[in-house]
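Single chain ahead, written as structure tokens, the form predicted alone.
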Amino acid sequence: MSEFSRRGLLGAGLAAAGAGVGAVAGVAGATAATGVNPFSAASNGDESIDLSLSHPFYATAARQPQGGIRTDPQRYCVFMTFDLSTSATTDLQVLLARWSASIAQLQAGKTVGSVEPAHGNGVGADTGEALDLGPASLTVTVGLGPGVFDDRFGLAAHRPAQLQDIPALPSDRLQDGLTGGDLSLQACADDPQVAYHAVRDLARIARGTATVRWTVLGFGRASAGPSQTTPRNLMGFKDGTRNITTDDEYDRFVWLDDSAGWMAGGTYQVVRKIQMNIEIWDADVVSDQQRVFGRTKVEGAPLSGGTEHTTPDFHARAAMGSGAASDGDTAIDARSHVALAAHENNGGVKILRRGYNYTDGLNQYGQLDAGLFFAAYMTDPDHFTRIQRRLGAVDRLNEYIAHIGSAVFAVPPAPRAGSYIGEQLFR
């Protein structure tokens, strides 16, 4: 793969092919208006993609987390939840074992079996649509929902104390078909077809044991790794600026320690499907959009001043005539998204965000149906609940969004070779 990104190459190619006097004037105008040259942003503000890169599935040490959590976020995500249709413990064991072996193959860029049966007219074990596409940094993360620990499988004694359904929260507009699940699969890759292929074949393996409950197809990551630039959500604002990054933060806020028993090295996954009223948002003036988020739209700097990564000052007063609600108010509205979500205002609690944008085409009113697939990892799902209670109650962003999907899962550590996800549960 070239050192340049596909998006950068595409942007540069289109520019070279179609540039004329009008195009040059347009670039000059855009640069003057925003301070950002769109061509240099396309080529330099985007990371390169190596479709031959692969991530191992099996752990090589104790308490090693699954991939797809601290892994640098890939470009695409397919998330799927399942309801178990069996009450036989061995069926669940076999499914987790088959999934583990198959995920190891898929993350290595291999098939889960033959695409063309050697003899007769048999059905292929692998659907084949990812042949020749490479691993594309695929990771598949497996989660266990609260239902795994009910009376069906004899696992109630192993249920982690923190694994409880997310309670009703302010501003919830949850839809029955977009909540819960006994199992989750989060497939992330730099090629959307590789991610889709992984979930498709794993769903085939689950037939007879589990049925699909709900799914989200995500694109345009809404979080960044340490070597990645901060991406933007569909509202046009940078997302994930103050995310967890250091080893100390991961150990404190994401990974479970030895006191968690069989979950040591694991974590908890909270997912939310957040619908955005995009067309209403697009009609709002940018100055108000910035007050809603508490940041500038282009740079992503806090309204208290500085650059994107400047620590917000939630006590700084707004300058006279700055556009605040009234002269003398704080520069960052106390009801802005950044103020309500900040760890400084939530008892120091942090969660690891790893979301994606999504679109479902048009809604029943003929308007854009899109938003954010919010995925987060933490040592206790209550950390999310505490933050979301404040956001759901008074966040100015609530005028433009609705939480329509929700689920929580325990994410065990990665298995060693020869083992499988959650094997410790069945000993």
Given for the second form:
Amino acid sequence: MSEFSRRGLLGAGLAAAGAGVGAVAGVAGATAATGVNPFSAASNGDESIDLSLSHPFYATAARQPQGGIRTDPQRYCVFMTFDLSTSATTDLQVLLARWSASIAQLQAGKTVGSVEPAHGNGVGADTGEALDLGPASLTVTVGLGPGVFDDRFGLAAHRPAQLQDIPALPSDRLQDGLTGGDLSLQACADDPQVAYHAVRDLARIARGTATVRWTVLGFGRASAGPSQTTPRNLMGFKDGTRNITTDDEYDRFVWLDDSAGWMAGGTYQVVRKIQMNIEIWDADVVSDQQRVFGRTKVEGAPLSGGTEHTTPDFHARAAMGSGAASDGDTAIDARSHVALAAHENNGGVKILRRGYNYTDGLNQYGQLDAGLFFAAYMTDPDHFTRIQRRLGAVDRLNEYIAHIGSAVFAVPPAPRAGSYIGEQLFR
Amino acid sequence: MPFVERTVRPLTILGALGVVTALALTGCAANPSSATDDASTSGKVSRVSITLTNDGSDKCAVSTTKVPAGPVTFTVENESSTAITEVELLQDQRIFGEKENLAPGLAAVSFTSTLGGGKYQVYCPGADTEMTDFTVTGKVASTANSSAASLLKQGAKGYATYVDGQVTDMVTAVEQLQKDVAAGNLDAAKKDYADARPYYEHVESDVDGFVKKGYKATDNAGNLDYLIDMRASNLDPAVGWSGFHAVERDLFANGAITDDTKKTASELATNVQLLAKLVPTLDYQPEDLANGAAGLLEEVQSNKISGEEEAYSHIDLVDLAANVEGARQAFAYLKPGLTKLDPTLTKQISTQFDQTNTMMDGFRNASDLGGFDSWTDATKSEHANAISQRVQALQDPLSRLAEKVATA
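What about the form predicted together with the partner chain, after the form predicted alone?
Following is the full complex, with the preceding chain placed first.
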């Protein structure tokens, strides 16, 4: 119990309820070793954060995905991409093996080597700032960018056909320094320092083999797992209400099957850094904000009626005086974000969104510099491209956002114990 | 030393001795049965396998813990331990051989050491039992690693000559600067300034610890490094500004030589002459060279990349190249001994120096002052990131050098 009070945090929902704290702590503590928090599944939206929980890194079955994809989104996330500075295939191989072994240590809440070396003139192997913080449900997800399969490493024959750079899309405002990368790390945890420490140690291991390219610090989750309440993005709207949840959907839209060869059980990661024009948005009347999203702000219900999880009716007509542009328009604007992104209007295609809110402080004009770090997983990056091509062209939201960063990565399945991520590439 | 005392000396490794001994004792007590006494031998070479596993805890198993004196090949395989990434063969605190970058899934690697009789330890940092005693029977080698140790000592001696030479050349260059300043010859003085800077930047981390006799270590008025190399951003208002960068401001920002400039240049010459008298009294341990080289690269990252060092003349790339060159010299003097201790690390650092030099060669420009591109805002925003990351890649293996050479 004292262990819990030192390490544990309670989510807002539970704290507000103000009851049963001790009982929750007991349950969460008892299941720490399994990495599963049954309480959250039963709690219908009330979240308790137990920083002693951990996720296993190694696969125990064939085609098992890496963590950090279906894992209930942790509260914080650090994303970083790298450029390989070596052209030696063995350097890449050693890096992936060292990263894998290190991630296994980090996810278990351990250091990567000693903090105080035995020799007086030695430098510490681990940087030490996560000592005593607990595993905090850390997951580190490793992605391989298109550059891994170019002519430098002799791996071109392994390149999956779907792994292509995202083409230029309407409304793109991409910056070179926020785009691309040969490798990606997505480290998510319920303690921001645990996530940052993981990326820092892994970036250190990469020195001499890869250089850092760009990074985003996500300070709050903007997507929900099946047992979590839908969080809000920085525009104040619920994000990810219609996200992928069922096994069937994961198999159809996220996980690659045996036909993907060495990528079976893997997936593709598409990331976008989406800057929001915060001040302009804040000055927009709420009825217009709702029209932009196609949902109500507080409940998150589709403007065609119902509650948050009611299926939107894109054909329903607007009621008289409802604020829609004119009599006879649909209740949900055809150019609203929800209408354009809906699978019903995209040939049935869905992608798993797993984003985080980010801030970079203030920009050079004295404006809040913040937005959404959009991370999504899918069986083919082209699914994102198809959706974004429509959104970028006509989404009402484009007035308030800019896509400034972008990258795509192949995310191999988790390795078995005794192996490492991408090992099949080097046989 | 009548005029000065040296306040900064690099740490020695004495503090670490106790730690290693303690670990060796626990290892001995806790791991009595993990090995047999038979080494499999092939010809004259003894073969020892070291296997790293995790079955709930991280184990470092040594196939045999007793071999006859002579060449021994250690083959290391990491089957499933995520916590153990390196294995060393030690005698007391000396490293006789090692393998790094061990991770599950990678092929086995091996190293061979020629060992004399005596007690050794197989050190697996991160294992449940980190130290396993390892006995070599037979003739005791005449301090088996003495060749490496004496080569390193020899290197440190050679490096002292290099430092002395740099400081002597700096005196000549600064005297030329003073002469042209005294004559009011602005263009010549600018060129002299750029010519003099690299000498200090080659060796600054070795020579920055002197305090004039009669001054407290905390008083900048007696700190030779302050008096010679202080930048505007770190000024001590109680002492004021003198030295290279005060002259730089007059020559490059003000574009005029005043009486103050002449006085500052003259003081600089005096202080540099004093430094040249003191530097030959220093002697260096191999780890001083390693720490000094690492210190020079820290200088690169903290002051040169930002353009803070040469805020008026913008010859930061001249300084940066000189820092790298100074670090490369220190490494070069250690190299013969280091190659015997750790050929992998030696090669790694050599490669990184080569790549860094190749990159710096791309910035050579005979028409800019000092022979390198001027570090303007435009060059900076285009190249600073790449230079910094290239130097980081060098810094990382170099930071492990001190430990190696101190334990030889």
